[in-house]
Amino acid sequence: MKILCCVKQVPEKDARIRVADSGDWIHSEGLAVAISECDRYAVEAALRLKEAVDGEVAVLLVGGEQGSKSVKEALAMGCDRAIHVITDELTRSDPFVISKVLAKAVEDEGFDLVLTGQQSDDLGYNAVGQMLAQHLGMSHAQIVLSVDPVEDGRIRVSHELDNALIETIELSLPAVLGVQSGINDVRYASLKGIMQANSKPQKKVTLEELDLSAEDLTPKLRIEKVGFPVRTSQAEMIEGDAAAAARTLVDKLRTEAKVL
């Protein structure tokens, strides 16, 4: 089975993150990065089914040259090869863009099944692997819970619906899978892993030799300003006896905070 696994390098959870002097992004030098939460769910998922199938996992990243980190942090976990889009132009783009640019870079591998995390740290628009799905033609699933091998070129995914509600279901493949962050411990790189990342197949390519139009490179949402969110605090003390404080407590709840 050919697995392909994408993943997204974002500023680390604990980064010191500041707003850039233009008010429409983040400063970005010296920033600690690492691959996405969910992302590195997702890569968990294609090594484990790369073990129960002897298959091969890529992985795929769109990003700048500093995304080499993720990428050889990936085949220190236990991924085959790379295959890099090197771009410092998409940093901010939007989901249609996104699923384009991956789509375009493995459209003459024929892989039988395509891993994402289902949202980024940063952006979470939550979108991209439905998007990518109907770029290469596959069935896709999403909030994917657990993924195991069956017969005759099929999967079985458990996946979430509204209301904590689980579903399992079969798929054909090739299929696109939305991996959720928490459905199994990830694994650390070992240091033969990490030794050996470096000598993996790193396949690099740019946004001109993938030969998109100006019109795919065109997004369709744009950021216009990023902040912090404004921390406020109000307390008022009700006074009277329980009974009184109570009826003024539901009022206030009912016709001010607008919760009941």
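Numbering follows the first chain given and starts at 1. From a predicted model like this one, the values you see are computed outputs, not experimental measurements. First, how it differs from the form predicted together with the partner chain.
For the conformational change between the two forms, the C-alpha atoms of residue 169 and residue 65 are both best fitted by the same rigid part's superposition.
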The other form holds:
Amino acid sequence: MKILCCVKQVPEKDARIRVADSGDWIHSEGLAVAISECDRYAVEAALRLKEAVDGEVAVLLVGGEQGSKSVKEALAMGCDRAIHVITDELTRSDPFVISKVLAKAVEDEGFDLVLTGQQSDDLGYNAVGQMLAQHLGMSHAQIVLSVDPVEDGRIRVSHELDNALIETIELSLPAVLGVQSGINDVRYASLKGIMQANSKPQKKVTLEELDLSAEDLTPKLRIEKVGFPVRTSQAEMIEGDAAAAARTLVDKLRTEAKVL
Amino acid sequence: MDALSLDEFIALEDELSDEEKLVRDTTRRWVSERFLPIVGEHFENATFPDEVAREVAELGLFGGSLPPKYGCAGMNQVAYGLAQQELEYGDSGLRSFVSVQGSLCMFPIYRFGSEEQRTKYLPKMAAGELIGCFGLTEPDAGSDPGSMKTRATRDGSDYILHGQKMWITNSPIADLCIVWAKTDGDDAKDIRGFIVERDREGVECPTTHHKMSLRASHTGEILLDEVRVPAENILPETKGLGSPLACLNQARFGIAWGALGAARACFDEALAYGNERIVFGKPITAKQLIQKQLADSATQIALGQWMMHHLSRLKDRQGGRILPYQVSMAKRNNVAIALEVARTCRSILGGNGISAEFASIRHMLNLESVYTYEGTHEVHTLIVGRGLTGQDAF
Ligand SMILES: Cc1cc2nc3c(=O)[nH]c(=O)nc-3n(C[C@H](O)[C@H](O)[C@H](O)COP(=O)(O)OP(=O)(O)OC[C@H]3O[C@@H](n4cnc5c(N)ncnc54)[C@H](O)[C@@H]3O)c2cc1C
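Right, and the form predicted together with the partner chain of this protein, after the form predicted on its own?
Entire complex below, previous chain first.
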């Protein structure tokens, strides 16, 4: 099975984020970077599939030169080769443009399965995978919890629906899957693997070489302003006896805070 | 104003290669996910989580700077140092475990051993299948190892080893001991290194109890009662006291890095705690005295970082060698400042600072051992002094 894993590089989880003077982006100089959380689980899922059915896993990353760190990490974890679309222009781009670039970079490769993370740690649009499937004309599932191969070029996928329902479906290949975080134990790259990552094939292409149209490169979305949530000290006391208060709390968490 | 992170002060991120960053980040992730959740309990119980040996080996941390042909990671000195720093961010006991296996046991086999010994032992030690310990210190020979009493007497094609080693990290769980003993005469130049398998008759490795420092680490003795080992167990290239000291210099370099990790762990904890701790109506980090403590600590950590980056790049450029005086200067300085930072941070935590639920007191207690082992602070002062004046003041 030919598997592709799309990986995004984002600021480290505990990096100290500060808003740039321009007000529409963050201060990114000297910031430690890492592979986005969900994408790690996608890499692990891809490697496990490869180990189960044989085949190869390629990793695809769109980003500046510093993206090579994440490319090498994926290779050190066990991916076989890498495609790195080198560009500094798309850091703030929208899912439409990114998915166009990803699609163009691999359209002639004939991948059977493309894994992406469900959403990225930084912008969190949760849209690149869906659009990529559309551009490549592949089947698609989101919030994927497990992937198992079945015969005849099909896979069995379980994924989350609203209200925490889990659905298991069979998809025909080729397919694009958006992988949820926390679905497996992600392996650590070995230090030996890290030191030898450079010996694996890494194809570097520039945006120009991909020959995308002006329309493909025109974002549909523009970031006007970024900022931290304003700290407020609003607190609401829920009155009543414990059972009733608990019910009200759950209700509020569900409908107002939308965290359940 | 938005606060900067200490990493922004140190500003080394862009100086590191992808590989160096990945070694650091991977070790950091492993320590935080797999080790930090369990270390506090092990420290309190004076146990070491032996099960992490396999994971440490899988990561490639044992003998990490030795060549891949012996199953090692082949890291450069910066990557190696960053890994030690992340390990000691976890606990000095963890870094000691890795230092002893790599710098004090695998390194002497690599540097002073025959090719046969290298291929026999190194891959298994890199894989964590064989754990080693390093026996130099004796009850009456610590800072002055040249005065050791352990003897290796030639008997036909064998050697008979007799003596006692104490304060030996990992001896209670070791499969093999690198034992330093005098062969022909009573001079420091007669010291040779031997590989002594633990299961040889006459070898015993009792555990040392009652430690108030480095509690999450095995420490014990090596008792050698007329232990017969074949002559092929001698490390052929060892010649005099310089040989064990060469091993110690490898380990001391790692310690100089590691101590900064322990200091950083305390600093991170104290800063986070201080930001949340409201006293007299304000977070304590808004108080001048606490800011001075943080500024002093951060400055010492940053200076240590810059020093180690420079020395490590130098070591890489010079084929793995820097002056032993430079190593002494780094070990002496970084452990002393780490101890000071740990004490300061412990105090910033107030009463909570003496609880093992926080990391600072654990690091503070551990660093007392690190201050003493691998050449005490005073011994390194004398080494640097000798370098500066050309005069021996031991
Ligand atoms: C937890 C732990 C683990 C250890 N692990 C190992 C190990 O794996 N292998 C191993 O071989 N050893 C190990 N050691 C031993 C350690 O290296 C020795 O304890 C150290 O070298 C000091 O020796 P000593 O304890 O005999 O002290 P001493 O040499 O008796 O020193 C006592 C004091 O005198 C000072 N002093 C000594 N000489 C001078 C001088 N000339 N001028 C001024 N002051 C001086 C010292 O600095 C110290 O303050 C370990 C020790 C500890 C605590």
